[in-house]
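Presented as structure tokens, the chain that follows is alone, the form predicted alone.
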Amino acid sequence: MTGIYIHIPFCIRKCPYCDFYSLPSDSGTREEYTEALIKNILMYKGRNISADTVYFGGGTPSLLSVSQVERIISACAEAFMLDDPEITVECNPDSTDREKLSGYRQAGVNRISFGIQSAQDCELGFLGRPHSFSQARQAVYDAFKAGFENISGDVMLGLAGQTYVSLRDTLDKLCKMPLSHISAYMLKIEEGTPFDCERVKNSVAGEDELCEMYLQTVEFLEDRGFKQYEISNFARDNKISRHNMKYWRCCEYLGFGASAHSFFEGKRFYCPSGVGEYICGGAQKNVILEEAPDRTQEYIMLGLRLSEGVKLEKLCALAGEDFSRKFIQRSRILEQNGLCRIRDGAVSLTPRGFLVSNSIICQLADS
């Protein structure tokens, strides 16, 4: 079944660490927004599309009101085919409250994400995140209270001042709040952003720490019952994100608003920037980025995230024998150093092999 992916560009203030487009906005922005939103989901209406996610990412999609979430998910109700959806909405802590949180539940959302990043007030502080952690924490009791038994929570690694014993009680406090979900990121300097400069970059974890640091938490957390699954995901209850994973599988999402991309009856592509070019638009404008993507690359770039890996038996089925016995061949000598695993006709990467993905997709796609 195909994603639906809702992109709200809007933030209260640009984290210094980030690159995705977004820029500040007032309630008629908004609500302009909006109502292109809905315009472009409903030219999808009698193409009968099946769709069993819906994903608010942005930017702060809870500076939406729950009137404009309500009416984007009746939109997407009403233009798609939906069945049994995970419907998530990505929150900042200091952007809701208990009102706006039980509202959103009872307009269809079945799903929050909480950019938490630390524990530590010194560390948001670094981070620029307009919230404390004892507020990130009440938001979470408040998505509790009001009904949300699916909560996620992004923790950050490598940030300046972080030590091992603050990443830790981090991650025990994460755990020990209604979360069923952790995604954990280490900190990357993003070209052209506040963060790009040598202060910064001599001040945060050098390259070896924030290994140790992500192998730290993948066994903390695993410990704790949240099974990893992706290179940065974990979920315990089995709750992983049904939304992400179209992604990592390969599947089929249609993105709408301003930078949003896709994959849909075979091609990439994405809408431009530009808030206001897409609230004074007709129909959203979409730049092909590949008409025909290689299926064996990205199956092999993006199963490897995975923890479940590549399968053997797809991969013969898309690139032929020749090519997955070399495939098998060099993850066997991956294996003898402790990268890779190969088992259950499988080949997936160790929490070590997720630390060099990168290298390692390279060596394994030129198979």
Contents of the next structure:
Amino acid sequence: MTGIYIHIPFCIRKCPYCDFYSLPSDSGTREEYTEALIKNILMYKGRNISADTVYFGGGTPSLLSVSQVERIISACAEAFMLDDPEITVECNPDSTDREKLSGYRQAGVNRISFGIQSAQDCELGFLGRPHSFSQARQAVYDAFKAGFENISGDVMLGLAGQTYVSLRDTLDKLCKMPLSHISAYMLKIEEGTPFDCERVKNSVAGEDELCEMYLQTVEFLEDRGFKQYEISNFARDNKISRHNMKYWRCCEYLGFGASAHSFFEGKRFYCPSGVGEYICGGAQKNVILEEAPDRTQEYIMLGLRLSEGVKLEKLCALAGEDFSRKFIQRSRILEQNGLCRIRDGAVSLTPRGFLVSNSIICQLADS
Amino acid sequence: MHSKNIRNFCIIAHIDHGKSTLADRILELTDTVELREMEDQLLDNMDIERERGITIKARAVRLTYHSDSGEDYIFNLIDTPGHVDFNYEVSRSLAACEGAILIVDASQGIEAQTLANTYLAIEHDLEVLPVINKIDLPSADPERACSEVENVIGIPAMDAPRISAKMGTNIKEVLERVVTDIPAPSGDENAPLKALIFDSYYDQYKGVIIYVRIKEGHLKAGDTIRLMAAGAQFQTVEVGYMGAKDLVPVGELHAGEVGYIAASIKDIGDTRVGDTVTNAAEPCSEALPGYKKVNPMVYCGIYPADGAKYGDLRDALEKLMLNDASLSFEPETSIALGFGFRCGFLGLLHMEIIQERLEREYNLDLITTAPSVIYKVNLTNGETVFIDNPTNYPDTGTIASAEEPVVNAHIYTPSEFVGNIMELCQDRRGSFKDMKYIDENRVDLHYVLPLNEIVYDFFDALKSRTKGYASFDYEMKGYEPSRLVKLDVLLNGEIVDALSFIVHEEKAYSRGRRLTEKLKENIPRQLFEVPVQAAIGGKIIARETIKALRKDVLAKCYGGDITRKKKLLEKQKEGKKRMRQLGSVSVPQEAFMSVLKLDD
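For comparison with the form predicted alone, please write out the form predicted in complex with its partner chain.
The complete assembly is shown below, putting the previous chain first.
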């Protein structure tokens, strides 16, 4: 079953830590872009492709009007065979209200992901977020009242001024809200962003502190019933993000919109156009990044991000017995050092292992 | 041309005193190279030479000079290296010449290495023609430089040409003096062929090319030659002389001339620099004296970073040895580094140059172990062994006494730096012998120093303590008893043989500490904590800990952009490939190198 990703590269203003493609927009551009998306989606009509997730990511997808979201979803339903779909819209607390959220709900959206980031206004100020915590909390309750049962909140670790105490307070407040899902990301200073300067680098948490914050977050959330299922993702009542799981389980997904990525029919490709070009028909210009990606490497790289880990049976089928044997041998050394578990025919990383997952992947993928 | 119109000469100068620049000017003035072809420092055609501004290999070129007297002369200019490590190359060049131009910097005077090379020239019976260069500098003092030449070397110099090679001033005078002062070659053209090999290199198409000085007789293409020491015979395919840029074939080479021979020689082992070439049909009765064999003073292990390149490394070393007879090597194995070679060098600069040439000219990635000198160890059973590889150092229990090589070192310096230099020499376990004034401002400091104290970075230390003004020369003195210990390095509890070295007892603790610190800096954090220890005979004397890696993760996968993450991991994997896996520890090349620079 395919996943559908809709990229909305518009923001009211750019957050200083973000290196993702997004730009300011007016309502006219958003409308033209919506039309281009719909046209692009409808190209797949008649190919009998089943899909079970639709994900509006950004940027700030909540800048789209209810009607725009509704028309895009309708186009998806027309082009694809939608089967009990999970339909997510990423929202910024400052660009939604109860009316819009109700409208989204009625349009078929059943999952909202809020960029909350912190329960401390000074930390939000550091991030340059255009909302306060009380606004964010209000937005979550609005969504809940609008009938959403699957609401996710993002938090960030390692912010300037953040302490273990303020972090616990943030997590505590989030857990008390009607959230079913939390994504907790460690702040990463991306090259070329306004945050990429000495002043910011000196004010954020150091590596050791950041790692400690991460480990505490995992423990705290698990205690409150949010089970970790991926490096940065936690879900209550098994309400994991079905869409994101497609990336990590090497499933197919089709991306629509400027700079959206796809993995479809065995190929990885993306749309190199900017918004202007996309509106003028740039959707046609997909660039293939990989014709036939190495499935073993991808399975290890992505599987080790998940708590379910790499299943040895599947690895054996992909890479053969010799490789799997070496894979386990190397994993054993990691297990002795508390970095992974070998259990129920799968190798999975512990939270400490997640923290060094790149190095571990390099080691194990070379088995 | 008659041999009375031939002049064979070389140029002796300290680094930076302007030898290659003068050579360039001479090439220009004799129209050997057209101006549009002129590149600065034409004779230094190795990249490393141009970058470092030094001459590593001797090189030869023939030029035609139309003298003031109206006669034409053939000049064979043989370029020589100035650094002490390359004395061997210098003596090769000298053997092919009748005279030498001695360049002295008008602002700096005579330097230690110039002196050593000039004495070498005088030993070879060469006519030395002093030239005072850089008279264009504001600080130039040509009179003082002349009197220094007279006082220190003891040759007349008051009428020495005063020139500026850079500006092209008075170059003509130098050429006239070459004609009048340097003797024409002697040697019977009708005697059996007797030619000295002074250089050789491998050409992909022509095979080995030998550079020769014809001492007696003559040689033409088609002649069958015999290499007397090697006992091998070849048919000559081509003979000629060295143009500034290319080899120029001629019909015949005569006594007194300098030229090259191509004879489809495939085995580089056959041509030894210093060997005598004669005609197989009409051989000469005895070979030329050849060269004094030079013994390497410094050894190190050289390993390919990628073990599969062992064969390539061997080929490269064989080819390099062909035109650098002072290099020696033999296979060795290391538990840590696999298969490689123990290589012997004349000095530290020589070692660096060879490494760089291997990496650049042969495209190899290398790991080098710490340089070692040859220690003499007297065992309790009465045997004496010579150790050039720390790994082979005998157990303490079997050693009766140990000796290390020491050198006579002369340091020429402005007198204001004497205090700094004495401090340095004392720190390097030197013993003061003598101090002489060269003139009112400069002194010659004589120390006996252990060689293992200077193979590391003595030269750099000396330069930095004297603002670059001191120069330094040394020669082997012999062996002296010493209290030596072998220092081992343990990573994660296991000895890394490639990091062991031999050191004086008194210095063991500080070196051990420094080394463990350096390794900690240079080995990246691993997935586990790794102890780094220095030990003498099982006793730990220093310890550092490389903490476990804490964070190396991509927290977010934006919008399914998997390829971006993949690229990052690919890059990481590439980096890992360049490291050596020692047990469970990945060690980068730089860590092995860090042992070389413990004092900065």
